[in-house]
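The chain below stands alone and is given in structure tokens; this is the form predicted on its own.
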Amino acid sequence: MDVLRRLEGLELIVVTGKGGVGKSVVTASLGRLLAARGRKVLLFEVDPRENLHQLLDTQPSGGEIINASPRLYLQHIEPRELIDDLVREKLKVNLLVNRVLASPVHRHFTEGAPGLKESAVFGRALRMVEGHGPSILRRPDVVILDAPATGHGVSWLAAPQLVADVVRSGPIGHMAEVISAFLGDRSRFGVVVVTTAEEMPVEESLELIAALDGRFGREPEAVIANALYPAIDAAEAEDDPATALWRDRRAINVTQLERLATAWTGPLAEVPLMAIDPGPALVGAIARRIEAQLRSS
């Protein structure tokens, strides 16, 4: 199937890679393409320093969700305050759920427990694309999670199950099976990879991709080469310091982007470093971008 079209259709979509190599950016320009193809989006952020609305141009987040553009939208989650929510929507009644949430015990398990935060956020993201979302956007088409580096994004994956087999009953249990299944449901759920093309990113990406082939049997949507340098005259390096800093580094990209296409034979967008300010015209530039790549993948 045509990647585009692929991306169209999923659900869930998670964006990961090396921290610094521009997942917020890419994130929020998958977003405005998928929107711009006509499909209902939610960014999904949970770094808490809300980096998506100053690269959308919007008031930040603080919970709610926000209408950034047509049919693009955006929310910054807290994991912790996720699963406060599911204890009031489980017991209801106001008295049991004050003295749970006031218990250190629930305090301490919510935590330190391996992978409830992470099952809390994409059972959120689950919740809403199955039409249980606030009346400002009832059911999105798909979520786009801005999702933690590369080093913790197998981990994320990998924590629906991780609960589902620890915790085999009630409803923290159930979540995580239904979850695990949505995860593992290729029509449904899909993963976006980010890197520059440098060698430790390239080298996260490899063992990342790798990852996703051992332990789940799947591999990414697509990999996004971000922010690479244009090729320069070789010439006018010669007597400009500068410029000559500017090939050597165009020359580092290539080797690593030959490395990256000897590994990976799948979708790659190579998307160049832009002289634009952060914000609504990068991340519609490098959407453009990255869909006539993708197109022509």
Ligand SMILES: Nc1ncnc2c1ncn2[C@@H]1O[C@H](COP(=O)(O)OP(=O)(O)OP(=O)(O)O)[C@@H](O)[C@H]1O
The other form holds:
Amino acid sequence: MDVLRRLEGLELIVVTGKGGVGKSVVTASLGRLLAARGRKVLLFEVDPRENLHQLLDTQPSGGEIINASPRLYLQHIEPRELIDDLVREKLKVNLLVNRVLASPVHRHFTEGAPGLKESAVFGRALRMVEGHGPSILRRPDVVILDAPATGHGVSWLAAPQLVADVVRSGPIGHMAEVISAFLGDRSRFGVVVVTTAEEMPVEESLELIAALDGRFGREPEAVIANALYPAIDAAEAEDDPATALWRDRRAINVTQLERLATAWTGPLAEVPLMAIDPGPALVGAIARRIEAQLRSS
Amino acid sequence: MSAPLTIVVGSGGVGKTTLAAAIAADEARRGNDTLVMTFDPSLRLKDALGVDVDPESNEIRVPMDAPGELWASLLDARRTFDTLVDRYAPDDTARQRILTNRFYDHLSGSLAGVLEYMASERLFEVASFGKYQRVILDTPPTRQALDFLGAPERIVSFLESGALRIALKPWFDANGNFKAMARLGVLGRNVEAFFDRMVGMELLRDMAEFFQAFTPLYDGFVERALEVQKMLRSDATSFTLVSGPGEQRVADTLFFARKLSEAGYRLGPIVVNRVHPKVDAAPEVVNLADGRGLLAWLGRRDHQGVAQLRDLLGDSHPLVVVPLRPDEPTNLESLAELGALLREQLKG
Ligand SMILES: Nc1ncnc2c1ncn2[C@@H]1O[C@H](COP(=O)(O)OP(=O)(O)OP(=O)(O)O)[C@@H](O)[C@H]1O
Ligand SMILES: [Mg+2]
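For comparison with the form predicted on its own, provide the form predicted together with the named molecule.
And the full complex, kicking off with our chain again.
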């Protein structure tokens, strides 16, 4: 099936990859792309160095939902606060809320309990697409999560099942079950892997693809090979240092794209390194490129 | 004069691991017995250092033809945890109890700060052992790289906050029932009922047991963590901050630099890595296939970033520029050359 159609039908997309490969730019570009195709899109950013607003040239979120352009919204999320919100919501009695929030058991539990914070982020995404958002954005069609580079990409995706396994009762356990089922539903949730065509990022992407398959029996919707040096004509005679560097870096890209191709035959978008500063122009150019590449892949 | 302990910090993906290995290889070549502690090296770098060969042992002698010895170790969360259990479990029964706790698998990979703590504990051992003249420490790809440095302090405050005491307290009576938080009265019972409703007491019991199993680890912990903190702030330690190229990275880098200084650490050089060379061509790109125009543009972008950083830093910290290479250095020879390049720039 057409991968763009598939992406269009999803309710949650997680964009993941190694540090610095272009996850945030791809998140913004995918958002732009889907919004242009008529979807109402909310981007979630967890990184404390907020930068999505700069890429979309709008004000920083500071935790609020910001409307960046028609049908495109963004929000910065602090997982801890989501958990505290949950306590407030379930308890309602103020005195008790303060007790619980101040309680070492709570702090200890939310810091130490594996997977809780990640699950809370997914939980918020699910609530949004199910229509429980605030009045500025009651119900986005899709949430795109700019996942932090953790070094082990599937840990985010595994989190809800982990919570469901250890918390077997009560609202948290129940919530984790629901989220887990949501993430298991291929018609609702998908992963987009971003990588550069360099050794370490490709290494990590291959591990990620294998782990997705092994642990969840699924594959990414698409892989984005970002920041590629342009192809160089073998007959390119000039041998100044810049041309030499261009040739060498391109050769690495080619080798690594081949390596990627041995393990990944699904949808792939090759995105060139562009001479554009980060901002809406770069996001637009990458969005167009991804669209064209995915259409033909 | 380089400090005995160099800690390499910076955001993910900027080349910390490679630079740490480069500094270490250079030090060994200059006659210093050197240990490099790395996280997450690439396959080829692992090969070059030989740290993949024997994952069981901690430090590995890297075969290198140099006047100083080069040693390397690989830090890995799961293995670190296993070592911890081996070292601190008082007997086999206790060891089994920890290993079969249903939390172990989950927590060993994710327990906040444990890996970082272990790294600093190892640092402390290594330093007090005096076997090496130089120790180079790579840092893990954390959400915020500074998390790493805060880990010992966080653990100390966690211990002192009483959270641990609560976890270690005999919460459950002989019948496995939760002992009511009696002194909190009705409120206490409500809080307790809330936790029970939210996550179930079974879970809290398991967590408590898990932490109890580690009690011996906490003995003397605070003292050691404080020692490590002192060492990290002493003259023996210098931080090398690695930054990606381009103006976009300047803010990130300054943020790090400020945080480090504010926290009382001694920030040494700032290394801007993978800088595209300046090119004598118009930085205008006619189309996406125009590689030379692109390189000119990238060269200008990266040098503007460097200039801006130099401006903002003034004389406060030396700035080292490492050019983007045709390929990543992954043999000892090219690593040592890269290390020498850093050192030369620092002299000048
Ligand atoms: N195809 C491209 N062409 C030009 N510049 C790009 C391209 N892709 C990314 N960049 C630039 O590279 C830098 C890193 O990208 P970005 O911030 O999206 O990476 P990231 O994966 O989100 O990083 P982090 O792991 O630090 O969050 C940014 O300055 C971005 O503008
Ligand atoms: Mg990012």
